[in-house]
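Encoded as structure tokens, the following chain is the form predicted on its own, with no partner shown.
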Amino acid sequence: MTDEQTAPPIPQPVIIPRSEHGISRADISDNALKVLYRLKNAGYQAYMVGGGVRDLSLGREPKDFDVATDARPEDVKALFRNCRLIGRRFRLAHVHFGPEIIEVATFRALHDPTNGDVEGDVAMEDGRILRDNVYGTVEEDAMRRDFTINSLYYNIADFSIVDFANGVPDLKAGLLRMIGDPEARYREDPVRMLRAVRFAAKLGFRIEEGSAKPIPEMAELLEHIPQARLFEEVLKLLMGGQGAQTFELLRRYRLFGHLFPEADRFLEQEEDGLWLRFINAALRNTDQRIADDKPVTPAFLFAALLWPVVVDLQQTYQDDGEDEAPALQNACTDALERQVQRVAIPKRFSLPMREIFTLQSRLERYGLGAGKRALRLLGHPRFRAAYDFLLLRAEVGDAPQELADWWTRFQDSNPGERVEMAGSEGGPRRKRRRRRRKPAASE
């Protein structure tokens, strides 16, 4: 299928002038400004696109400021010395300055694969888009983009606003709508269907009923990419502020099983609704965390994700004769490769998960004053993470709200109080409530 095929006929572009907009170049960075301003005095045309006219237009201060020029990429490259070309799949000039990067493209054409004679490399597969530097006009560039809130140009030559895609009439609504036919659209790249669930979220936006119905019956396309870049695009869904809002619109149109399949299936079948609850609080803690411009990681949001999973293999590991700590050794394992089948984790996150793991059951057997090794638990550097996560469990029920106080009591007392309350080795010990598991399907 091609381009031609899924997009549009090119519309006439709406002008908006400067004196009927708002965005002011005061609120666009400097070093945006640099790079517009040269690609304009060296004969290129140059737009501020996509994200950051959607936010200033909605009175948001945007995360980046992207370029679009006619400018090919060798020949930005020869514009800055602090310039570098990446990317294999979209060929795109990063230019640096210090931490910030303003990313230029260039124009990409509507073409048709099967035509040999264009300017470029392209590559197509099954309607998905593999490689694509095909380069065209900014009118053809412009029908090329997902959205038509993202459709929207920025002029720097006279600082007007260029409408390709009726995208401020959609701004305005408060709707989001796919451009050219969405299950075209969404089969040239299905991340795409995580990009409708990820704006809707972050802008309150309504997804249009045309581009929102394909959704639940295209989700499995998105077992066809790849899990490195799956993990990247889940990374922008559950560590943007609007988690909670985005988990649930993933469920809503069935996005979530296709990437943490295992951990949608115990959400299905659960009746009490315990898993649901847990990962709800995960999700906003984490939102309430970056609203309040504290640290977070994936690594505990992802722990959060795989724990009933985690919970249910160890179980089954000692309901077949295993002891306690080497079947959470085995469920970790088990539930980690599992979930890379669809969404890559990499080690950097992986080996903390397995800690806030295997950590929750030496908060449960050295608290309440069940041994001296509490003191030694402190000191782990793993501690506070499984400590918040405890927290999390008690909230839901899945561990007792009595030792979740302990442990935050004992955290606050001086040492000599901590040693009181750590007790001997020979207390008590508290086993995890057991969950009777809900047979498959199959059994």
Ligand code: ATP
Second form
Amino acid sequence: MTDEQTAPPIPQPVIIPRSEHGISRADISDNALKVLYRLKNAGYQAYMVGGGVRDLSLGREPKDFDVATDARPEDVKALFRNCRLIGRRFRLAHVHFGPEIIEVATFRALHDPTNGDVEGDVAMEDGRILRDNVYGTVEEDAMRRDFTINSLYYNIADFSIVDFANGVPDLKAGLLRMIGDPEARYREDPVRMLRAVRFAAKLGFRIEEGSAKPIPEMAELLEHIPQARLFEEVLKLLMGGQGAQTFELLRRYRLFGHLFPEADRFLEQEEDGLWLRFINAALRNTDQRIADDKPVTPAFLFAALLWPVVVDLQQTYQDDGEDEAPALQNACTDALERQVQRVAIPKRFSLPMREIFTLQSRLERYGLGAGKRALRLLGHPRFRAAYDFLLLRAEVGDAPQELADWWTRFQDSNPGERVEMAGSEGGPRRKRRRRRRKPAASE
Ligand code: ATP
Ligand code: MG
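Show the same protein again, this time as the form predicted in complex with the named molecule rather than the form predicted on its own.
Everything in the complex follows now, all chains and molecules, and the chain you saw is the first one.
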């Protein structure tokens, strides 16, 4: 492929005048335009950059609009009443317009990692950027962005697009190419590997060979990334509407195991592919809901990713003599504890996850006419999520289909029918049957 052998980009910009590109001001949010114009009128340079230019060039609707400028964060703050400065690692100005936030970043300079100023504006560790607040020129700023297609600048002064990194040809070819030396750039910020996969899935792009090759070997660098930042990235990866495709790429590039190590172990070692089908079903379910504009919660997906671990731990504890209910409780606690070593899960999601897990055993025990407690379960605030979870389990054979169907009919029935369906306490109480699935719980 000749387009993959292009020499490393040099900051000799190609300027595409307004007459030769398709981005019109009508496509840009009024608030982003307001920010761009106010910066320009105050004498600063102001560009729309990143996803805004990339997505509009592809005829897609951008998720948000990012602005780059030579104004310092404090200068931006002075221009906008509704502005807040955020971030320590990477200081930014957020200009708020109701629900819309325009992110304004000051041009960053390139820096020499051996010259790290640990106390001040830049901090590096093992080639990783801990803090990056040295300001520079627009050319320098372009070189330190991640992918060539993310480094296109729409200039509000003349409505041209400025391409410093050969991004336009890559955009046309559908290629994600890291700017500069991919290995060094991944070492600076390992999250860029996740971003490569995210954009590849979202845009249907290919990761250019030189940018793709180092990923599996460097994936373990993700272990240095704070758990809270990884949580934010995982949300974008799995809740962006292309979760199933993203998951496949995460596994192909050996990134998944560094985000969900316990779940990955099951996927790698299982022979019948049940958990892979289950997780895929959950991801497709979320993708479809997003496509249908229905509400989605990360608790559901995270629960699906941890379910194989919970099931196995519960079985281990029961084998050790614990009763079913405490074994499940302990399994939830342990599975969550292990997971948050890698990717943080805020309480507002881990509590519902735990409920989805524990409700599974209640759905199993109270269904099929096992008694009145089925009626009360319907009123549980997490019933709906737990029922949806049961449907997925039944779909792949992890729960009896007749049980799932019973709960479906039960909900669709009127109150009188429900009482009849619920039956009496002495009904056919179901025992949890589990086929043990290796691998055994980790040390
Ligand atoms: P989207 O908003 O659709 O997720 P985006 O490309 O706009 O995609 P943002 O996270 O909003 O992504 O970041 C805006 C821009 O900032 C990117 O396009 C890229 O130029 C730059 N950028 C973001 N994160 C990094 C990073 N980790 N390393 C280098 N550049 C980055
Ligand atoms: Mg963006």
